[in-house]
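This document opens with one chain alone, in structure tokens, the form predicted on its own.
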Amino acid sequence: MKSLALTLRRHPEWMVAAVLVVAVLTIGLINPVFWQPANIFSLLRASVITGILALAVLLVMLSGGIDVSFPAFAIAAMYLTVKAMIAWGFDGVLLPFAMATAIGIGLGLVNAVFVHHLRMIPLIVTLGTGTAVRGFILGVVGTSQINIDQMPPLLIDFARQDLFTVTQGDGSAAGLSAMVLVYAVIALGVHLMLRHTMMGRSIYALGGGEEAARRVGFNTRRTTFFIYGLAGALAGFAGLLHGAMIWTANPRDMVGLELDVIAAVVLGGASIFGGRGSVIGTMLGVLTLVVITNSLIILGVDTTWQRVVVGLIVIAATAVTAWRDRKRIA
């Protein structure tokens, strides 16, 4: 029993996977509709944007900070890119995503300047920059929603692609979105960077303590700028992908998404104190949160109570990680 507890502390992904399996089996028994291919594919599709944003938050959290600016950065990158495409009469895929990613990088580097050079608390910095960016978009760029008839067609066609389709029992077709593969490739890239590069090691080291990381030879300035730059890039990319997947560009979108994403990252085993967490755990945390939210919808639970559940998940997951870290120190 003691060895099992030790294993779970060292590899929290196993605990998250167990919770996910129990949740899936329980929901499937209560409502067999859960097992329909259309619902399973919908769950995976719903994990894409939250998952990419969760990877951005994971990077910041590993370094010992918390980022709440990513929804605003994502919306800014999406709205500015689509606006530019419409104004220039341009329709494409690669260039718009490059533009949205570049916007995200620029905004992320602004966070890095405040965090590293001015020694400000990441939570306060990202709260301020996120509010300022969203205010700029609404106050200067515009508040009107860009609907499907105005959206660039190639962008929508890209996000509508399916990896494959299956025929359900009632004769209807259900397809697995190809954006799931995009998410998987991004997650693999972040995983390889964190586990097999010096930059990845420096991110974990920074989360363990900036002074300690500096003493062992890591360039904390470069690491900080890399973290917030990459987090911004992921937010910008996810923002445009989100607009393409829902066929609209709404500057008021993603309000309140911070809680869901942070909940997924913490649920996946990342420590709020920094230095601990993994891509696999984060992906499992995202899927678990999506499954729980989906089950509440299937069971007819009111939206207000869904937020209560997510809030409780944040508290419980944070308590578990804090207990785990205290045990590790002891």
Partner chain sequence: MTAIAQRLRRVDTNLLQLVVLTVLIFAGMAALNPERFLRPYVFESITFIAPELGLLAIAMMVAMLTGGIDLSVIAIANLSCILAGLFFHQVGAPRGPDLVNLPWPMVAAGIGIALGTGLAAGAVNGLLITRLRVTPILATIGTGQVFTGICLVLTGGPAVVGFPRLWGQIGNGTAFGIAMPLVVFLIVAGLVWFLLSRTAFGINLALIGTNAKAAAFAGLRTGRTVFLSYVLTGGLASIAGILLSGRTNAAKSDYGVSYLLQAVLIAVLAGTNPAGGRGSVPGIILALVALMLLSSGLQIMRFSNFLVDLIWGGFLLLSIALAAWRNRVR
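By rigid core we mean the largest C-alpha set that fits within 1.5 Å across both forms. Numbering follows the first chain given and starts at 1. Predicted, not measured: the structure shown is a model, and the values here were computed from it. Compared with the form predicted in complex with the partner chain:
A movement of the C-alpha atom of residue 33 falling short of 2 angstroms is seen between the two forms when the two forms are aligned on their rigid core.
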Contents of the next structure:
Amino acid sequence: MKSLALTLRRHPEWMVAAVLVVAVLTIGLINPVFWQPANIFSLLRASVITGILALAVLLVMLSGGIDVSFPAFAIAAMYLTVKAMIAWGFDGVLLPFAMATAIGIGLGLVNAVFVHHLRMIPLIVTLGTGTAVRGFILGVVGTSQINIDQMPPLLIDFARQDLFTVTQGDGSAAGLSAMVLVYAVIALGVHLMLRHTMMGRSIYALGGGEEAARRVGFNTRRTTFFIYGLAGALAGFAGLLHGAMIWTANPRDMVGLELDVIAAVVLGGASIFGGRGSVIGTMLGVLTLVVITNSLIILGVDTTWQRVVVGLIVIAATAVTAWRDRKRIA
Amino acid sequence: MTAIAQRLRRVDTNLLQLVVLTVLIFAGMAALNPERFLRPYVFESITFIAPELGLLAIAMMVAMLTGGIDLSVIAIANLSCILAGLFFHQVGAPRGPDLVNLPWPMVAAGIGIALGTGLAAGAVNGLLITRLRVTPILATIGTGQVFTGICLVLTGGPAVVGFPRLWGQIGNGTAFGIAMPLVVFLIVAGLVWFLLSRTAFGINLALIGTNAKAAAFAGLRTGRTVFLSYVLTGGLASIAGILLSGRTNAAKSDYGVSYLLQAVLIAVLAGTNPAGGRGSVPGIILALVALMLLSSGLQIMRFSNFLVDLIWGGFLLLSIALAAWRNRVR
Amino acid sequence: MTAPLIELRHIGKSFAAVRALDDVSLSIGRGEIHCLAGENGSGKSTLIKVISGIWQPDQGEILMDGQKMEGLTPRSAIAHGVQVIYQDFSLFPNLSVAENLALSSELHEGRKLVSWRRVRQIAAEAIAKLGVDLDLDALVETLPTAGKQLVAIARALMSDPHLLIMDEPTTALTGREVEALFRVVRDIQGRGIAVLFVSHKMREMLEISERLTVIRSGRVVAAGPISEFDEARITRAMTGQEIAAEGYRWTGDPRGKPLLEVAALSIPGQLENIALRIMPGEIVGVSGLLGSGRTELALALFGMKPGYEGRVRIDGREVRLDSVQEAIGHGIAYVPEDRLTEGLFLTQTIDRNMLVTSHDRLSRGGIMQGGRAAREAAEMIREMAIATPTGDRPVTQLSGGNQQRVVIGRWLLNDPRLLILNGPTVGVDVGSKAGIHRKIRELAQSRGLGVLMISDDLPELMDNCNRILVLHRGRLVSDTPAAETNEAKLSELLGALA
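Could you give the coordinates for the form predicted in complex with the partner chain, as opposed to the form predicted on its own above?
And the full complex, kicking off with our chain again.
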């Protein structure tokens, strides 16, 4: 038992990888439809947005905080960008994504100011900023949904690309969305940043002990601003990508998504006390959550059970993490 | 004499600030809408709507008193009244006079079901937090999902509409010319105030929130006390649910979602320390009055609900900034 | 003659109205092991922070290599070769040993990218420099305290410092680990690095240091080569107190009924076969190195080690002490070691801190009897002579000594039979210390209270106890009447055990 706790502490990815394998094999056994390329591809596609947002949450959790404002930031970035594109008659890919990312950074820095300078618990800060931003979008910018007929076509075309297509047994074609590649590139970038830059290590150091980080000479202010800025950037980017992928910009979208994302990150082995967690674990956590929740239908379980399942996953994952970390806290 | 004066001054700086804030908001709203704000109707409607939010804020404060938080209060409130509603539909009828005219013992049983649900849900949170040592944030995020999920599974999504008339009386009726919800709120708030300030349990809660280790060394039963505080939180949430469903004659899995932020806001504005050890019912009542006056005034000025959300979120951030500034000055 | 490595001249530092340092002068030569001694709260940590540039002195000057330093900052102190190892080591528990070692040098070289090969290389060099063996890939949180300390020392040595300041380095170490640490310190000295060893433990100072500076209440009260000191003189300097000629005499009937009888008390890995008796009115001292099991013994008697093996009798009746509530129910009270984290509710009032143990007694049907509670708190404030006009002030406003009186007083309200004191006067100023000792003796004498006093401070035990136990590695190795032993004998015994 002791060595299991130790292994889990050093390589939390293994736990989630095992859960994923068990889940995939079980689901595949119950309903072989699961193995069809179309299903696999759609699961991968479905993990793109949750995955990018989970990377944002991972950054905040690594520093010992928690973020619930990112869905609002994502929606704000997406809606403002699409509105602006329509208003200015502009279409494209790079500039809009730059704009959405910039909006996300700006909002993320607001979180950083409150967390670093006013020393408030990140949960309460982000609850406040999230609500205020959503209130601003819906109350000031607009409540109407922008549908496919108004959406900038280049943006949609970008998100529509497939990496490759395969022909399935029944002759239908199934394509793997290129957005999976976008997600993989972002994840790789975050991984390299966390693992191989001093900024990345300073995030782990901050989560390991703020006072110790300061004494060693880390600039904790810069690190905090970087964390929330980058988390905001990822949220903003994911927001616009989400709009592009579903061909609509709905300002009421993504409500409650924070819970799924936090569930995935916790499942991936990150600790809410900071300093523990990895990109690999988080990606596996996202995939596991997406696989389980999206497979309820092919398992013949009513979709209304989805929330119960997500909730139980959060509870189980946190209970295991608490068990793993119990010594450290005691 | 001077001792008493000193004591008053010290204990009540926070309450005094809240009184000033309330008066300022009142005066501001009255000045902005001289015609429509100073009408009995405005205040009467506050006495019907404010109590459910007030109970949720008290519940949040009780959880924060030990340095925790309960993000599942809304789910508990909804689950409680959905179960009561389904019970009524079972013993009476889904609609019609059989349902409306259910006799009081049946309605009392429904109240028992709702309250029992709240207490049991709170006990689940309490067990996760004290026995499995899951962080309150993640534990209640998880259980909140599960409770909401159970609501969805039970109802399939749509609202449970139609409650007995006696049940509606709790949310809509009056007693001696006073709104029934207000009567319920004042009684419950009075009891909680008494519990927190005059009983061993309440004082233990504040002491545990101040320093859990010292509490254990002083022989306090920390686990049991914290567990009971979550049971109390769950019970308070279910009373809020009764008021909500009584007032609207319906119960749904996603009612009152925006109350979560508002409950946190009121608790923080009331001077509750989210890190534990400080919180009071009078503070909650004052903060509640201040914010209800604000939102009624804004609604009279035809601000949309979304804008009100923006202002609530902004207020939360402002109160964090104020608290930080106060601490710095001190 | 060359200038000393570091010289402090007439340093003064105040915080609000409190004079933390007053006219402190101190010089440390190259390659010297210098001991800075003083009780908790004497100004030791303020002095460390002044030397390491965290705080600027109000008066006086700091010279390094004979050069006057203006506006020393942490960065410039490090640049001048000053490294501090704090009591908590300031390590990152979630990172590997290698990374803990390499991070700061990578940071100070202004690197943006991390090369894990270089990290390992730097770390391996640092470990080799110290001549110890550590698993570079182990997470720091999995190391024992001594291992963490080695990491901290290795990290500090990486920047080739001239002066290494170690803040209470032996606090959490066992006797054997202290010896190993001393070997490392002497080795460091052999390379011409000066070490400022901050401590309040006599034996260590005499063993390791070449020169000693004792400060009390922010002033230097004694300084000189170690050969000029013996334990009595250091104690006098640290406490400002002469050792009382006469200890505590127990006048009870040795054939009477024991208050507490412990037989064959064992906790695997912590305590082994402990047997002891305490008679009413006895004050029994417990000495032993850290890790000797003295705190575990106290916790076991206070119900915090449920499932222990062995028998405990109180007033002749056999009892089980498997929870704090049971222990309290049997009249056992415990004043913990660390007042701030284990004893007090800092933001709460004196009254609440005082009454915390009396809630069950003072409430009827769960409701507190406010009047009675206020009366009892006020009486205890008077009885313990706590310096406050009213009990509704925050307990933080009290001095260390008065805070300790609150913690002791809270138990007296419950009329305990056995009072366990773990470090009863740690961080308490001299005047208050004597008062607390007087009170404890008076309680034992007049109420027939049994007292178990755990302390590092041998004079304190000699002064106040009629019997002294020595624990070592979980076993009771000596149980002697105080009249038949003395400080020198005890300290010799402890030294031999180390």
